[in-house]
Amino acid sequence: MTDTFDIAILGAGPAGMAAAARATQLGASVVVLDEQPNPGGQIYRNVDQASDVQHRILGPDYSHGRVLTQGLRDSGALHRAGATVWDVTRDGVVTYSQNGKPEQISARHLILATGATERPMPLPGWTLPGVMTAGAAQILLKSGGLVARDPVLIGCGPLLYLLAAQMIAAGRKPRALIETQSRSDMWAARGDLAGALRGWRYLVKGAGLMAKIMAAGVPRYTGARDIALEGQGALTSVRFTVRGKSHEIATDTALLHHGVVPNTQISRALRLDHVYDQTQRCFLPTVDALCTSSEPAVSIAGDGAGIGGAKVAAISGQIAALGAACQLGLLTPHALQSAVAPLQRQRAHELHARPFLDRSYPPAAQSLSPADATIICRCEEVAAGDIRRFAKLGCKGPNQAKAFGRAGMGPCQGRFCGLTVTELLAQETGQSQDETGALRIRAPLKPVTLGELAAYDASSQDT
């Protein structure tokens, strides 16, 4: 028999945990489904199990996650960990696997709190052993206390500075930072500086990270171009140019990062409305002030609706819970307005610095338009030049590109290549990214064994 709840929350990061705690306070029956064994999401991964040394290295912002995990435990919401969601319907039916066994629940309202994923950074040689994302390095640090030895950090954005500072605190400073943002990017962001000053705490935090990096003597190269990861069988060096001068740094580990983007796999599968954001250079689900999507029974909270960070995600989770509770008749419209207004003001305050950061650290032009020989679809080994060739043959969108060359048809379902395919086709055809569109996502959202499918079919027939 399928369990039924008022609200099902997909994801146990800051948005999901905060939503669960607030929704249960309002009297809703709540289930939280999350793929990880413990709550926290990526930002607070393993926060309850991390050692004192890990908490010292990762800092107080990371440790704050224990407040949210405790709130989830105290809420009374049913938390189903290790649950891999692989199908979701608009009428609130969620199918997932747990311990290799298929399960299904239904809910009157869905809150998607699936967070963000790192933007792909396709560079020559990025598929070599020894090349990882900065997010993967953080997973190793948070989950196992493992710190990469002598890596080169490549890309742009605050996460690179945070990771570098954490590595320094762990006693293993990076060999170098190779950054793609330039002085012209900072100049282009000058119009957003006044707003950023209203969110001055983020600027002070960034300045503190930079001070640690400089005090540790980590070399920095800004405005890097023509980045190439080199090696035969494994990474051995990084080549790049800065203001016309060539550089090469020997290393066996490179960590790539140039921002994060909303994880829209489920919102895409549900055929919710999305729009392309030219500043964040990604597709965003359309949501209103209460985090409600184009489908009234589906809300999207946290970074899955637009990148804002952990604090904004937790606030958005509460707003989504309040909106859902009002829809379900657990809260009057007047009580909703009274409760949500201060949260919306707090959320707006936390977002003051975001436009300045987005413009100061844009995605690298080299990765938005990779060289022809650069692999962009790692699953199917499709290169950027292949996509350009498909466009010349009449391909207009990423779903049509599947028929031309299987880009986006591998196990990751376009998580690594989808945005790049859209960018390349838009460049070649002269269409906007909205006109070009995104990869169509279908169930199963994650790889499922034949045994799980057979067991699911058998159980559905029994009922």
Given for the second form:
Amino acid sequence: MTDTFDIAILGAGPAGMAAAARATQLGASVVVLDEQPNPGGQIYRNVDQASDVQHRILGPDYSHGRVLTQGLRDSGALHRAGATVWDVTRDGVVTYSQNGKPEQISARHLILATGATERPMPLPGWTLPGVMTAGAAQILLKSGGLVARDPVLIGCGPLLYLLAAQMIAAGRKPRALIETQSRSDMWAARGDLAGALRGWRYLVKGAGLMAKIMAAGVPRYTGARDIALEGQGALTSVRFTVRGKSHEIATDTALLHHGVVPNTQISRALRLDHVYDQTQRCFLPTVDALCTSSEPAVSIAGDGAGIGGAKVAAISGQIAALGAACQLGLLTPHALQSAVAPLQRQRAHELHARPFLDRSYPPAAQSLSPADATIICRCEEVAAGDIRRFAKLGCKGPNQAKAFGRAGMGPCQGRFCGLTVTELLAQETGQSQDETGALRIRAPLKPVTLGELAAYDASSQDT
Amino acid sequence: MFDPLEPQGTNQVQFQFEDRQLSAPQGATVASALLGAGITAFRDTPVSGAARGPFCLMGACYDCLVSINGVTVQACMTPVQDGLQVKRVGSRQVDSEGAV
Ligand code: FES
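Okay, that was the form predicted on its own. Show me the form predicted in complex with its partner chain next.
Now the full complex is given, and it begins with the chain already shown.
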């Protein structure tokens, strides 16, 4: 039997939790599917279980997540935790595994709240054990109860500073910050500063983080280039240059970050419209002011529709819920307008600082156009030079590149190479990123064992 | 390397990685349990045989694959349990469990 709901929400981060609370208030029956054992998403991961020490280290912005998890619990929405979604259809059928068992639900409306993933940061040696994302280190702080010992933090952007400040709060300051943004990036961003000042809280927060990092005496290298992660079988050192001077730092842990990008696996699998955004340097699904995608029965809320951070995600989750409720006839268009207008204003306000941040901390050039020998597809070990070679042989898009050399065919399904392949092909062919396109995503969205498929097949036959 | 944020509680589970007997806090994932024990290389890749370990810890990169009871799983998405037998995934075993 397939349970049917008014709304199925995929993801229990800020957008999904806020959408669930709002939608149930409006009388919708709601199911929330999420891969983690507890609600919170990556940003508020483990927020209800974290210790006092963890809350102190991670700060009030993290602890705020408890308001949202409480909202989800109080909402009466059905939260299916530990659910790995592997197929979604436009008519609202969602197939997932829970405890290794296949399950299915259907919904009249879908809200995708799948959040963000780290922007792939291909560098020489980034596949070595000991090299992880900054997000991974945060997950260890939040749910693993572990803090990195003397790591170097490499890349750019507010999250890198946040992680450094949290480590300092934990009494374990990072070994060094190797930052890829340069003074000219800051200069280029000055035009957006006026707008950013209207979102001044973000700037004050950023300045506060920076003050902590300076006070702790963490060495900062800005404008770093030619970064190479080195070691035999595991990371042992990081080399880089700053204004022509070379540096080497011995370390067994490096944490990479140069921004996050929307996780578009499901919106891609649903063949929704996406466009390439030149400021965020990634593909965004097309959504309207009510978070509705190119398919009216599918809404997208939170970072999955464009990076805005946790606060924006929670606001857009509510907007998506209101829009969906109106489509389902639970709310008149007039009531929708009056409920949504203040939320839209709030969201616009929260986004004021965004263009300034995006321009001040652009993705590292070295990773947008990696050297030929750098592996870009971690799964199949395809190098940037391979993709350039395919382009010379007439390969125009990432799906063709897959046929040329397997990039994107491994278990991660292009999550950590798709964008790089598009960028490289666009650079080589002179076509735009939109013309170049993105990897086609097909079910199963996550590798499924034959046992799960067989069980699914058997169970779908008795329904 | 990674260190515990605070003194370890009494709620520990015992598990095995290859021949090593290890312990980890209840509720940890296999990935954080191994990282906490100083292990960063979890497997060898099927293409070049290079060592790999966890990269994203959020279920996206599949670099943390290990074998548990003969099934290849993502260590970062699998809770550690008492008595778990965790094995490295070698170059040839990666696809042997019928992951599609
Ligand atoms: S570390 Fe990336 S999937 Fe587990």
